[in-house]
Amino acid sequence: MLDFDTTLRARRSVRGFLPQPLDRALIEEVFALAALAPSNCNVQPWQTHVVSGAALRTLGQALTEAAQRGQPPAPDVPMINRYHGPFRTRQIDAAKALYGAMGIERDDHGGRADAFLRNLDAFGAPHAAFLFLPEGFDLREAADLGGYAQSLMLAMASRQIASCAQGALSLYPAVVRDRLRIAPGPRLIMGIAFGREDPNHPANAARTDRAALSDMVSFHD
């Protein structure tokens, strides 16, 4: 098991996975650790559905087909389509790193489209978690859910489990609800693909940097 500093540095978004499933006891262990995340008034505003194996491939196919037939995304929470200023620069730099690692040129629209569709099948991961915000909660509790997601991915990283947080898995929540038989009400916020990293997948060679501390943190004495 990795120490905390090493875990933070080891965690990154992995987009190529080995097909072998993880042991169920290990999966339950990391989700139990994630549940220790803090939340406002300890309400623990998250509901998680873990989908694995054939069920995940079937769901991934349904999400992919929705995109291929031109069905407009209808996420439960609106997504920003375009960032500005330094946020846009970071977005572009991340895209350059990813597409560059996969050998996809900027004008290769077909290659980029195919790369996007991989998102909807959780990059072929053996498992994916779908994180829902219970009915009646809003932005403050969504922030708590984000802390839960971070705790989950760090727990995974400490045990050499690769993961990738995905907004793309929330683009078609109606499809997810239908396939998983989830009643309306809770809002789908994100998905997290996870499993063992495929070291030979070109997407996993991509690396992103972080802004300087002075750009992110202001100290007031």
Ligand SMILES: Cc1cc2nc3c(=O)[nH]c(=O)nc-3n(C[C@H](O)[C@H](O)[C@H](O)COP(=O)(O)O)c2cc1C
Contents of the next structure:
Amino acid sequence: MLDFDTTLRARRSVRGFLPQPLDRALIEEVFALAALAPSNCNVQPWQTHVVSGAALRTLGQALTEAAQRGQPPAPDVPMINRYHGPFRTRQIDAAKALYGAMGIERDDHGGRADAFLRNLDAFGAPHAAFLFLPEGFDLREAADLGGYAQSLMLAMASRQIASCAQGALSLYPAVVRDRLRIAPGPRLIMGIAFGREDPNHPANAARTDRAALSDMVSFHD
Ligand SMILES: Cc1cc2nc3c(=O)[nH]c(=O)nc-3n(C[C@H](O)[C@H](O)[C@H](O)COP(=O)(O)O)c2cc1C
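Having seen the form predicted alone, I'd like the form predicted in complex with the ligand now, please.
To see the whole picture, the full complex is given below, headed by that same chain.
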């Protein structure tokens, strides 16, 4: 198992997976660790659905078909369509890193569309977690859910389990609810694809960097 700093540095978004499933005991171990995340009043506002194997491929196909027939995305929480200023620059840099690694040119709209569609099948991962925020909760508890998601991905990274958080898996929540027979109410915030990394997948050569500390943290003495 990796030490903490090494784990933080080792975690990155992986977008190509080996098909072999993980042991159920290992999956349960990392989800139990993720639940150690702090939350407002310890309400633990996470409702997680782990979908694996054939069930995930069937769901992925339904999500992909929704996008391919031009069904407008209807996420439970609206998506910001365009970032501005430094946020836009960072978004562009991340996209350049990913599409560059995949050999997709800037004006290759078909290539980009295909690369996006891979999201909806969780990049072929053997497992995906769908993270729901219980009914009645809002931004503060969504922050809790973010901490839970990062705890989960770090618990995975320390055990060489690759992952990718995916807002894309929240674009068609009605399809997810229908396939998994989940009652309406809780809001789907994100998916997380996970499994063992396919080291030969070109998308996995992408690397992102981070802004300078001085751009992110103000110290008040
Ligand atoms: C909440 C959340 C949603 C994300 N959604 C997607 C997504 O839909 N598709 C994707 O390829 N990456 C997605 N990402 C991954 C980010 O692009 C990635 O975290 C960022 O570029 C930094 O790269 P790194 O994770 O490799 O450090 C998401 C990340 C987070 C935290």
